[in-house]
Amino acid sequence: MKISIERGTLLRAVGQAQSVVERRNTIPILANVLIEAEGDTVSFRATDLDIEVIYRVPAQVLRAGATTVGAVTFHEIVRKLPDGALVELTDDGASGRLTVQAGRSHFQLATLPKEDFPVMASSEYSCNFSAPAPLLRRLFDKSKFAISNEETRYYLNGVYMHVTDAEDGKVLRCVATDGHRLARIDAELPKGAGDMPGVIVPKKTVGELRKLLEDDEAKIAVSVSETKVRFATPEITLTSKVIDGTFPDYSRVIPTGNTRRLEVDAAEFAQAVDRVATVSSERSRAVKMQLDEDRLILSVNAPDSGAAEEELAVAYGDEKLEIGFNAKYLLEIASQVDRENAVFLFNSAGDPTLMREGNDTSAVYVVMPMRV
């Protein structure tokens, strides 16, 4: 194999591939990226056996072939090469070395046979559709903060993507929860997605997927089966196993009878919460919200370090209410709001609180209160 490729293009491809590679693994080949050159395209493939990413880029292929090389070291070398350099990769197969040359820099890297590289078995996908990148980006970006990290509740370690009925017909919905907060985001159902099986997309996959969704103009080809999900653009294909478990019935925890309505400027609210929470070093620091006619007092009382209080002008016309929340949860939910105003709907100090953006019901958040 012998190829010539521009450094920026190579860096983007190797960077995308190596981020899938697990730093700690016991199978040496999984630390490698598979480089395949044919025609005028080079593809870089990496896997951790649960996720596989393939990144295809144009290159001058002087001699077709394939080899595997340590992903992290290779990425570091390419990253440190001068901007705009032309990089030549040569592998003769016999020496077990890949030569990387750019200008006066010359490296030789150990390779492993391409035959040892595990390729994810292709699945029969029962549902195929395409969706605009901004639609998928919104679904996953707004829900991923609520993914659980508790390994014992593995079925919550991802985003549940499924088709369901909403007020205006069927929608594509993403839901994530960790038992303390929940995010439920709806989007218009893409054509051909109606019979999609519901799948739980793992947290790591959601993180890798974000890189495919940067381009607002991109159309993402989505393929779903009971066991796998695949997201693809002409350059990148990301295939992932889905979490083998049943996502709980989330609709039971979304309150419907919350009538006390607070409307507040989302950015002002987030900044005020952040300021008052500064006095407490505890990770689960509680912020108390005291609601009265058109005013909100946020306070934190930390016996060891001090106390803080801030008042905000808000729209609130119901009876007085005192309720406490984990500051981190409030900040994360407030930061999801794209519009100016966040609307909180309360029932009592002990019941889950609902939050949405203005009158938009396509993004709904639930947060459990704390005793304060």
Second form
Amino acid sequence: MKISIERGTLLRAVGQAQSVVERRNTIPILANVLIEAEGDTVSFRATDLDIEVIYRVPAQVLRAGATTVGAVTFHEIVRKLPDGALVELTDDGASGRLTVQAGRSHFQLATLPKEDFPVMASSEYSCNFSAPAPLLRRLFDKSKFAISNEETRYYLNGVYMHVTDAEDGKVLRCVATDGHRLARIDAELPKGAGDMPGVIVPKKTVGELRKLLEDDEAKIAVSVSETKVRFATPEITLTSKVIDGTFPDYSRVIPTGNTRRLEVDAAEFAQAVDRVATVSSERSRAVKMQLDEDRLILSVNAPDSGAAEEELAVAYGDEKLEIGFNAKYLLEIASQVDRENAVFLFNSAGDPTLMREGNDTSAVYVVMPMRV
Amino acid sequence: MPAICRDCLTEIAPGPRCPACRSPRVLSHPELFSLSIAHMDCDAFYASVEKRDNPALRDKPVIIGGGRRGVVSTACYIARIRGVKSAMPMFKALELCPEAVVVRGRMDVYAEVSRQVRALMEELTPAIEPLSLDEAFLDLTGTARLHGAPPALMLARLTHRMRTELGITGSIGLSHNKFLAKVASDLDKPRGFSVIGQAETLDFLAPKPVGLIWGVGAAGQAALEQAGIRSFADLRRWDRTDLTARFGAMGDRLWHLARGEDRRRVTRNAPVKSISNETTFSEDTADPDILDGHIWRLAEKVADRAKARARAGRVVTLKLKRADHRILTRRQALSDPTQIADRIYRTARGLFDQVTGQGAYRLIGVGLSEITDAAGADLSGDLLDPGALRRAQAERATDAIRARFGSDAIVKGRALR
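Requested next: the structure of the form predicted in complex with its partner chain (the form predicted alone having been shown above).
Every component of the complex follows; first up is the chain already shown.
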């Protein structure tokens, strides 16, 4: 194999590939990236056995071939090469070394045979559709903060992507929860997605997927089966196993009878929460909200370090209410609001609270209060 | 040279015997009246309490521990002569000493005696750092004028009162820091009183093995031996930077300890780092129902201890020992700290469900770590488990009932499995 490729292109491809590679690996080949050169494209493939990413880029292929090389070191080298450099990768097959040549820099990297590289078994996708990048970006960006890290509840370690009936017909919906907060985001159902089986997309896959969604104009080809999900652009193909579990019935969790309505400027609210939370250094900092007649008092009382209070003018007409929340959770949901005011719907100090943007029900957040 | 008689409990002129009572229990040391950091260690504490409460056991070898499969938690001095040691498997102890009387521990009684010992110590100084039920550090610095007697004499009076008022004996180590005080208390057990002064610290330590250091166990000793370090003298030959480079933060500590330096203070209520309980089965078991019952009982014990100290923990640990003695541990961090048995149980049970199908176990343990104040615990409910808050309330109510009517007043059916 012998190829010549521009450093910036190479860096993007290797960067994407190496982020899939697990840092702590017991199987040496999984630390490697598979480089395959044929025709006028080179593909870079990496996997952790659950996720596989293939990045295809145009390059001058002088001699077709394939090899694997340690992803992290290779990425570091490419990163440190000067911008605009032309990089030549040569593998003569016999020496077990990949030569990286750029200007006066010359590297030799140990390789492992390409035959050892595990290729994810292809699967029959029961549903294929195309979705605009901004649509998927919104679905995953607004839900991923609520993904649980608790391994004992592994079925919550991802975003539940499924098709369901909403008020105005069928929607593509993403839900994530960790038992303390929940995000439920709806989007217009892309054509052809109607029969999609519901799948739990793992957290790591959500992170990798994000890199495919930067370009507003991009169309993402989505393929779904009961066990796998694939997102593809002409350059990148991301294939992932889905979490083998049943996502809990979240509809029970979303309160429908909450009537006490607070409307507040989300940015102002978030800044105030952030300010008062400063006095407490605890991991789960509780912020108390006191509501009374168009007035909201936010306060934090940390016996060891101090106390803080801030008053905000809000729209609230119901009876007095005192309720506490984890400051971090409040900040996270408030930061999801970017166009209109944040609307909170409360029931009592012990019941889950609902938050949405204005009257938009296509993005709904639920957060569990804390005793204060 | 300053000296005291450990029977008259007064200062005396140094000599082989006390001039007043002719007792040979004379303690003299050039620094006796200037040292003030002490370590008090009860002698075979649990066994002594049992012998006190049951005089028939007095001249018999007594072992405290659980069941045929358990381990020795304490052996009296008669049993120790036969080679029985703490933490030894019970069957092995009984091989060495077949006529030993095995007593199941009565932890509540020991805790009560421990409180009484603590009360006696409180009369000496407020600076007490208990390490367990039967040992504690005491800092008597600056108390000589208050008591009208030097620390050494007050400590001699302490063990005397423990013996006459509580019927148990203890040994004292007196030195200029915690490390040496703890080493000293072990030199002359039982009913001992040993002193390590500033002047002889280096000579005293030089030939001693590094295993003397708390925290240097078998693995630590092996690592040190790799570096050619067996004794304190070996350790002292090492450069401070080399030790740190080789052993990390522990290296720096070793460098200081090699010189008999230990700057840790005696702190009251040293923070608890973890709370855990475990149990060894009389027979290996793979039965999930039986194991589930154990997980619940252990979770409840851990929760009880956390509640008693107003503590909570953010990480739940499950420990399993397989039939081949291989240990398996799993941990799960919670979103907020807890002291509720129900949450500890459910988390541990979730961890257990992830490791099932791995054969029979001989031991199971449940623990709580990343300990925090109880004030920040269990403040938030679980969206997906709406019953959690109610179960927590029920548990608090159960606790209140038990506090009033005894620990058997209410139990869960699960606990009976």
